[in-house]
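First, one chain by itself in structure tokens, the form predicted on its own.
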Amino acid sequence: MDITVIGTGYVGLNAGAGLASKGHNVTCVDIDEEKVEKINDGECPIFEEGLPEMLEEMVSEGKLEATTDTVSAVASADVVFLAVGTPMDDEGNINLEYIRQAAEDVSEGMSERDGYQVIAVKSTVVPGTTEEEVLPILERSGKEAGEDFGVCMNPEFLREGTALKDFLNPDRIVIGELDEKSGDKLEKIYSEFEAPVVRTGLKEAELIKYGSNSLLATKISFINEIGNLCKQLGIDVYDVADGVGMDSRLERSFLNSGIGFGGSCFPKDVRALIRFMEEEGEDPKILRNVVELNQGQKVKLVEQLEQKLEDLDGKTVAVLGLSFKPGTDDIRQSPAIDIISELKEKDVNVKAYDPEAMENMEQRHPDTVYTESYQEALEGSDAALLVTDWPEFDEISRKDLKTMENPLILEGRRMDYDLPDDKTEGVTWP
């Protein structure tokens, strides 16, 4: 089929480039030129595994294509994606104004088209959103849905890191559908993936994608929890994690311990969902203790770094990661924000290290000294706070802390190096 998708971030790029590899012929849409040159240049915009190498081919095989002509690109399109943006504005509350936008252009390339498409929201919005927003702007192109056009719902579950394995190997397809013919439509977009189908409502879509966060939020702040009374009581978290994980019902998944969760995901969706039963007369009380927790969990290393060395002031620590997680230079939500804001008031001197996420974290802290490898963000340094568990990490030898003014590394995230146990310790762990 010939599929448009609207937008060109982590899920629109990634998706764009999976269907492609299917045998589809995408078109990319994206209002940066810049962008939009690079994609058609075979280069890729963003750092996510695989994905240049598959950005390259299908280009070069003339199955993708990027383009600033929403019009053009709706207009000539069987399905067309909505993979825009839903930030999350002061109140908690997500921006609808980037979907509203591309639904306006996508109404005017509709249009000018003749003949049956599906309209499939793939962006991450509140019940409601897809029903009462969007389909009212796409019935200004004079046309009906049900009727002349479809209209989907159709969430993505995709990790940072590992998107395109995820959107090409997905645990699960949901489609939310105005109606069957729109459902079928956009079932065969997928014919080629081996995954079970659930076929809803559109509401029941956009709450399966925020229930599906909300729960995985939680297990994390959960086992947090119960990382920080293991902390005072001296055993290890990760074994408790592993028996309790042995329970089919509960699974081992997301308990791992640690600093807590960031991203543009998880943070975002959990206050949205909350803002949005509050608007809806419910009481969130697991989901506000959730978010409450893992906001207190990301500086736990500080106050841990604060019981080790006692006075912070004039010493120099550094910060061994500061993407969200490995495998992505996504800063969002990164507890590294926190960490070295934190820092900072304390009148530390940062020294930061990571393999990808350097220049988007300079952005946001540009008075911290960055390094060109982890060895020298280690040299000279009082203790070094180990953020993001970038498998480069694991090389960490005795030979590094011997460069360092203390030899001290705490972990936010579990690490496999050999090293002594007195020059080591974990935030919920020993």
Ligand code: UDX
Given for the second form:
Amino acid sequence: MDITVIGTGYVGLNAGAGLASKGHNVTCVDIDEEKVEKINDGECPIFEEGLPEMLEEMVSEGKLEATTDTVSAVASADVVFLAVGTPMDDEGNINLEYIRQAAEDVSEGMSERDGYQVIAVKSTVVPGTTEEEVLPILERSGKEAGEDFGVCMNPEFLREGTALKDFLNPDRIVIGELDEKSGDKLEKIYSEFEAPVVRTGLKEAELIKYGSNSLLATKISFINEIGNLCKQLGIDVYDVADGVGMDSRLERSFLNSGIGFGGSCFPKDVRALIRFMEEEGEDPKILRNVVELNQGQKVKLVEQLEQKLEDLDGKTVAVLGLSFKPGTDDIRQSPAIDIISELKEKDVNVKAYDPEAMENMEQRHPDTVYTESYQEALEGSDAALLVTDWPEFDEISRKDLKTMENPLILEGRRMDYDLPDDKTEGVTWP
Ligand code: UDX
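Could the form predicted in complex with this ligand be shown next, to go alongside the form predicted on its own?
Expanding to the full complex; the earlier chain stays at the top.
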């Protein structure tokens, strides 16, 4: 099928490359000319494992191309995905500016199309957005939804770092549909995928995405609350999580305690659902606490550091890991941002290292020292804070500890290295 994807962020680009690899002809649309040029040259504009190779292959095979011309890309498509960002405003609401603009551009292209096509929202949007915001804009094309074109809401559950793999091997494909004809057409796109398909209404699909992300975030905050108790008791939260997770009704995944969740989705989506529920007259008691606990959890390592070193003024501390999780250069809502701010407020000299995210963090914290390696960050430091569980940090050795002024690693994430117990301490484990 001919597919057009509007927006070449994580979701759009991975979906575009993934669908092209399944035999579809994909056109990716973005307003950023530089990005479009890069894609057409077979270059990948984002850091994501496996994507550069797949993109290059699809472009060279002529299965994928990029353009800034929305109108002609839409006019030639059987299915159009809206995959633009829905960032958070200061109050936690989602900002619909980009999706409205994209829908307007799409409606222009739709007026040039003869015959039926389906427009599917892939961006994360609160219940009602597809039907009440996007659909009326699409009808400015002069066409009637359900008659001349179909409308679907098809949320995406891919994770950064494993995005392409997740897109190609989803646990389920959720198709929210305006009517059966819309859903039937969209489902055909996924005929080569081996995943159960959930056919449902538009609002249900929108809420499935928020429900999934909010429950995953709740699991993390829950295990961190238990972890904070474990810390008081001097016991290991990972032993507790393993035991709890063996109950098939509960599942072990997303019970890894640490310094909380970051990233472009969980913090934004939980807050957006809270705001939406408040607007609907509901009282989101659980979710408010999920966010509050996470906020406190992010800077727990600094509290622990103060207990260990007493006076932090003038001390040198290595911050190991800056991205919100390994496998990405993304620092959005990363605990490292708040940790560095807190350390600076306490007049600590920060030496930061990350294998991929230093450039991004430099824009956020320009007056921090960034080192070439974790060894360099550790050398001469009074302590190290382990913030992101990059596999290379498993290599930290006793020899590395000896280069520190005071050999001490406070762990915000669980690592698998072989270091003496009295030189390391976890945020929620001994
Ligand atoms: C998440 C969802 O998993 C994905 O389905 C959705 O489409 C987008 O949001 P992502 O943000 O890429 O994906 O990363 P994820 O691997 O889910 O981790 C999010 C955050 O939670 C990270 O900061 C991670 O370190 C933290 N986390 C995750 C924990 O603290 N403990 C866990 O057990 C799991």
